[in-house]
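Here's a solo chain for you in structure tokens, the form predicted on its own.
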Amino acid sequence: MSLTRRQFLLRAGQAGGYGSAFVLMQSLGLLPVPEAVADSPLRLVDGKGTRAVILGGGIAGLVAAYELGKAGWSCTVLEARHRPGGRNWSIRNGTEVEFTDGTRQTCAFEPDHYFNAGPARLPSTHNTMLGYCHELGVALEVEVNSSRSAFMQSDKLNGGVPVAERRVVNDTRGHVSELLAKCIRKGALDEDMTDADRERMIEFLRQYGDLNPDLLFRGTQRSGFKIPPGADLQSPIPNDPLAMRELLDADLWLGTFVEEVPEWQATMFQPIGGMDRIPFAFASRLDSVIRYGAQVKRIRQSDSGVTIIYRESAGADQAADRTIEADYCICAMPLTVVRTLDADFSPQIRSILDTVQYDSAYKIAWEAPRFWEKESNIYGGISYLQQAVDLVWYPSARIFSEKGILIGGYSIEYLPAETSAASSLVRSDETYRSPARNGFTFGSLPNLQAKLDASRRSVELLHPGHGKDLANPIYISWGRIPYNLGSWISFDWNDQRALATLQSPDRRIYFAGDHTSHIVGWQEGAALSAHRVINQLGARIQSAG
């Protein structure tokens, strides 16, 4: 059966990744480039002292208070923790980590080391957050999100011995290019492809896969060398190509396609000294606007305003209920927390709160000497494995220093809506691809020590002999962090009608947060959601005259 050019290219994408199909389709003018649809620009309307109470001091709440304050609104932020930022949390020496089950950890890193337990990257496409960093004086540095020197490991590839990412990427391209070039040369596609198209595609595949003149893949210098170039008589010898069957069995495609995701493409950034430099910069401008240790308990609305009852905690033995009244309320807390409140929400909102699901992502951080730099020439980036802990993330900060903070695992470990991590694992067999399945396998481990052991094992697989060098671990499980109860709204929960409801006011309550955007899990989504609410409030008071 013949194939049209478009069908051929779509199959090329299925075989070789959508990166290869993208380039081919662009070269033939077959791929339409969608126009970006921008959010409505922020419009500040003079509030003339209109009162707004903002629930939650994460990025959405801070942005709302900051911008409304510029416009003459009288804002109060109620934040249950004793710090700003919400999920933007940088852990340092002495930081106490407490789970909802009472598990406690104390960070013992050396001074100046930090661990971004929540967001750790700022994409170059997230102009709103980058703009706030500039406006607030938050210094940034490059975050190296991808490195061809990082490793990939599967028990089904290369006898389980890790290989450099460049080998997996380029050997896959070579094998796929050879396969497609043979299809074209044999004339299987001639009926629906012109001679010019055939030659252009063959030349592209020759270059894309580094094929020899016979259109065969016999290895490539792009995959690195068994004997690298030097200054003696020995000629460099490229690595032998990895077998395509092993590459397919290894199923390491997430790592090979990571730079195809717009949010993960270079150049990425991070604040110097920790991601929490951003919320603390907002907080420094807001001064007395934020009330820390303020746990919201009750919300009531009337035709003229809202009344919030919250518990103010100044210490372990000092707590008192307080009341605050305002004209409007911006609710910027995770919905997993919002649903626990005594609030007179509409039936539509209450229905969403009853059914919404959040994922629980985990991270494990270790302090270690920088063996990955000294022995493997890895400076930032991420190694990928097919293990329970399937990711090791190398620090971009303070490269060449003696020690650094290594992330030994980051994934979704269970779905809070499930009764256990084990039930998430059973469900994942039908619903999720291997990265999530690996995370659920990790989540089903029986205790903290077993999880730390799994993390150490993955580092040891990548860097033999160095598992013993890992020290001072910190484990974060966002489903067990008070006032979060999840990392982000579940990617499996895709209810556009519910999103539209959350983006509309519930009488005098407006909802903000990345969960009310299409940029879930990113600070950009939180900031833009705050802008949307500010515009809605401005339009409302203007229409009221």
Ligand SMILES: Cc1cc2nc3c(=O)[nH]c(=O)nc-3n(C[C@H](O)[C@H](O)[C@H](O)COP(=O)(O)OP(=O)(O)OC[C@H]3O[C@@H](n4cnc5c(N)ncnc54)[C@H](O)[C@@H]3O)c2cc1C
Given for the second form:
Protein chains: 2
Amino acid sequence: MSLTRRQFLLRAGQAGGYGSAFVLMQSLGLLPVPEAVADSPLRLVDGKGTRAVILGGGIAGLVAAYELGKAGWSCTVLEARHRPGGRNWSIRNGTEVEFTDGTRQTCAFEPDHYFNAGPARLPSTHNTMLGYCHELGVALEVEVNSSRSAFMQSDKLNGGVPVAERRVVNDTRGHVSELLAKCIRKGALDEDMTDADRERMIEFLRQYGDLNPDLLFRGTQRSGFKIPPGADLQSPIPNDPLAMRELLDADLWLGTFVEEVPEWQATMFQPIGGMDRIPFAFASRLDSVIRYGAQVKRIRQSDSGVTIIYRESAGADQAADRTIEADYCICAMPLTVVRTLDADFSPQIRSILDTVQYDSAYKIAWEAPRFWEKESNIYGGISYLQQAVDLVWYPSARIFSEKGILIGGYSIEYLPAETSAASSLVRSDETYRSPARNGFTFGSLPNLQAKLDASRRSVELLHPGHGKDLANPIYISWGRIPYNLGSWISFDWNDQRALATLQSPDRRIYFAGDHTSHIVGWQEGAALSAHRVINQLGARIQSAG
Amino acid sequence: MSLTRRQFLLRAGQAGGYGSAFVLMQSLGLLPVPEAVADSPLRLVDGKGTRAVILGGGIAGLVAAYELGKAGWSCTVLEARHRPGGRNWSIRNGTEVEFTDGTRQTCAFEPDHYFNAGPARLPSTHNTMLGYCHELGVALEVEVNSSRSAFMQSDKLNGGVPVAERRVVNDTRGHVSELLAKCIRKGALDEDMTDADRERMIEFLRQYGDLNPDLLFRGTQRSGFKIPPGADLQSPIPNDPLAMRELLDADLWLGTFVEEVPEWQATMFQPIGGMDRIPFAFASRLDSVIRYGAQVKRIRQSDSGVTIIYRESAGADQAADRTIEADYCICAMPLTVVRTLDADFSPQIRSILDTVQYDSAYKIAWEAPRFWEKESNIYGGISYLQQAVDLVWYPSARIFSEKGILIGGYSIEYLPAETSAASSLVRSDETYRSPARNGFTFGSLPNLQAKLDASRRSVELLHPGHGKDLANPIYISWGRIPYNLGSWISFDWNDQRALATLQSPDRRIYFAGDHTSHIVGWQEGAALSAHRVINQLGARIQSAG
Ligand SMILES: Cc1cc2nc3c(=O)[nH]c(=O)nc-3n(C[C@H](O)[C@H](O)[C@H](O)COP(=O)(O)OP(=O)(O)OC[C@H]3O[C@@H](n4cnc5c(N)ncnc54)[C@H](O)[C@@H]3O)c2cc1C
Ligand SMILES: Cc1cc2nc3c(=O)[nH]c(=O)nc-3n(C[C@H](O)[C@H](O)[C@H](O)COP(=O)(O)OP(=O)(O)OC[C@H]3O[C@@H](n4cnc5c(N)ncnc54)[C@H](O)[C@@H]3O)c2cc1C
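Write the structure block of the form predicted together with the ligand for the protein whose form predicted on its own appears above.
After this comes the whole thing, all chains and molecules, with the earlier chain placed first.
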């Protein structure tokens, strides 16, 4: 595929959300349009003690073990870490963070604070995950993901002074409405519309853009106020409109589109106390089914079963290789790890492992007094910048309390080859578009300190005077996190044929994880992939028995 | 003012939020542009026991008494009802509702449920109210006011089948973007833009509207899915786009604009357990300063003080007229009530009382199992319809619990003259635009049962099969609620000269309440109006002493 074509698909994928590249490929005739069927619901078939070994105790592995356990299977989960959840990881006081390149950090937050280093949001359409929270008694609260009071900042807009998101959104709409009304008035759509439709369209645009009687956009109260309404005689005065040209220069659209992607839309939820309340709730039901500190090394299968060799490490010095046999295996580890294992996969699987690409998302968390609430009326939501650190997120846990956690950066970062164990994570600048370009700038910063400085600088740009209030940083770079080596399978990589291969068993080995679903980068994809595997296994033992 | 002019201002006021009529009048040269100064902050001056009698224990009266009390004033609040809060009223099991026309209802909700019959939302920009919640220890939670999963319904759209709000929002944007891109391509804006700007504008529109490579809008994942993304091979398929003509016919814009009005924007809050937690928190600090069951009848003032006669009713049969004297009076009752009193106001005040108009908002609440969550992923937010009952609101308290309160209707209702004690509430159909036209239809329904039926019908239209699940209705019609006789001063009525009069003392009488502010229909306006009066009183005793 030509670079242009590929970039185009990539852009469509980013602007429209995951999977729009698929749809586009379909509409371009690059893929056969499959029959329109929804996911099959989970059907549990009595396993009668059939043994399943599940590799990886992330959401996919936990869901598989939990449901198969209900259905009378005999399950073992091998999990390399000493905790459940995989990418679902909440960092608190005392958490040790170690990168593959040897970088070490220890979290020094105050006791009540947590930082969801991986997943932080549950969309209201993710019924499977919400259902598990309900079933397992994980208490949820509303997660506020967008706020019109959050800021947007570009050196090219408003002289570099941040503006509230409501100004970008509504001034853009005002300008677009004015321009279209003007064209219609000029007769540019006379061939396409009846007179009556034109009039209705113009009346609509007047409201849509809050245009003045001459159909000009001269600012709107929707964009907030220079002088807010009060109880004195003074009437409120709206902000002056931002110029369309500056808005185009600033290119802050991604931040305004996010809330139109169904999965980033209100109403979103979060477990009270940290996202890891979910895997811990699963783990408490699974108990001894999970073996922690069990690092899978070798995978072999025969006509009658699978044999897994793993290294069990109780402490730092004690490690021993162990063997486990089972009838079936569910491989729910990231492909970046799977490809490093000694395994007798089919050539089809091997070729996927050889070519797959993962992204490396990073997040930086700080502890700080809640100046964003007190001074800017920002309670939750995300500010966007065109800077090395291009996003500042205000987690909505414990709103109104004294201090909070601030996410000073969350984006896909360029990972230089020399620091990365997973060479496929290295991507050239070319394939990145804004804001991933900022991810390239960020990823090229020489060291941890430079990255923290960039983060502090972005917070300072948005909240002048408060860069200095940031304390106890934690930087997570998922491409360098052992046992993950990436944040998710690259949206750019997605390929319907590969997906079909990953969704079919390699003899007795079934692949699970969000990377085997259309819901990449979401726990819902991981959970539903486990359901798919369970249905496949159920059908298999049913037809066998 | 001609009807057209007046309607135009009214529309501008509605589309842009309160006060945009003011701004428009200013920009049309109808009002002098005042100097741009923000509200003066509250300054407390030692009252040294100066006596203030405060008429009405709504938010304005409570704030006045609370702050003056801090400053060493001797305050008495006369409140006709047997509870504090006025319009801030949460209805629970056992609450008796009685209209001026004799209609009686008793609330039969389950114990944990409440219905905020008046205020239900605190915007994050209302620092005064949020500050009081903090100061008084009123616990807040996020109130979810809009959800793209909520529905929009018109008989003219999609064959009458409700569509998720995300479809209306994003399909509209898609069509607008396509039309403008087309005009630009045709050269309609060649005079206004450079070649480079045109290209940038088109690239922006492609993203803004999620247009296809030919710059046509053919649907978008932002509008949700026919086949949602899953973990099977099936790719997601977005909904088919709604036609622009149908969207124009349906005229559901108001519902989509609401979230662009700063005061209806995320992040919003609500007190946990009911909005009345706020007045009860004030009341617990004020204690015996408030006299309940004290209905003001007569107001007189001299050069040295004010004399108020009120009727004190302890029980139904015991009532006695009492007199209270004070140095100053703060009149914080609705003007619909004030005008019925025997009072020696100035001619300026009297002429305002003679002409003022109030709106009559209504709300209908039901108790029901949370089918909207379980079946439609709606957690909070508001659905809009073009029906007699044109709005269904899903309060976000206790999300995920078994049953909840559903608001089946909240709008401004036409109040026929014969049923209304306050004749100024009678407004003709002419002055109403959509959706107030629905308010006319609703208000013309013959009786309570017909109104409840209309409410049930709207819920049934949005959630087929669930009309029958609605139980224990409560209908509040603010124009018929004693001691309020209206929901708020009419946005249509607002008049800068009248406001100036109401903001100046009538000798020793000061007017407070949201109707004396630019923040009509919000507690923030009531609270800030109290601050203004306190500042005025402080300046007065300071210059006197
Ligand atoms: C930065 C970030 C933000 C995200 N945001 C969200 C969000 O807001 N909402 C949401 O729902 N989702 C979000 N996600 C996605 C979500 O985290 C994943 O979809 C989900 O957690 C994946 O689960 P999984 O079981 O497929 O994989 P993982 O969680 O990666 O589980 C794999 C498991 O395999 C184990 N393992 C690896 N190697 C070995 C080995 N050799 N031997 C034994 N075990 C091994 C790992 O320790 C791990 O426990 C986010 C992810 C990231 C990284
Ligand atoms: C349907 C509805 C929805 C609303 N939604 C919101 C919202 O979401 N958020 C928000 O912040 N605001 C909202 N408001 C507005 C808010 O309720 C008001 O702005 C605020 O409560 C007004 O306070 P007040 O003290 O000015 O008036 P009131 O609350 O009306 O107080 C007047 C007081 O005077 C008393 N009184 C009347 N007559 C007499 C008499 N003769 N003698 C003695 N006492 C008397 C009354 O009993 C009452 O207690 C809403 C209002 C309504 C009606």
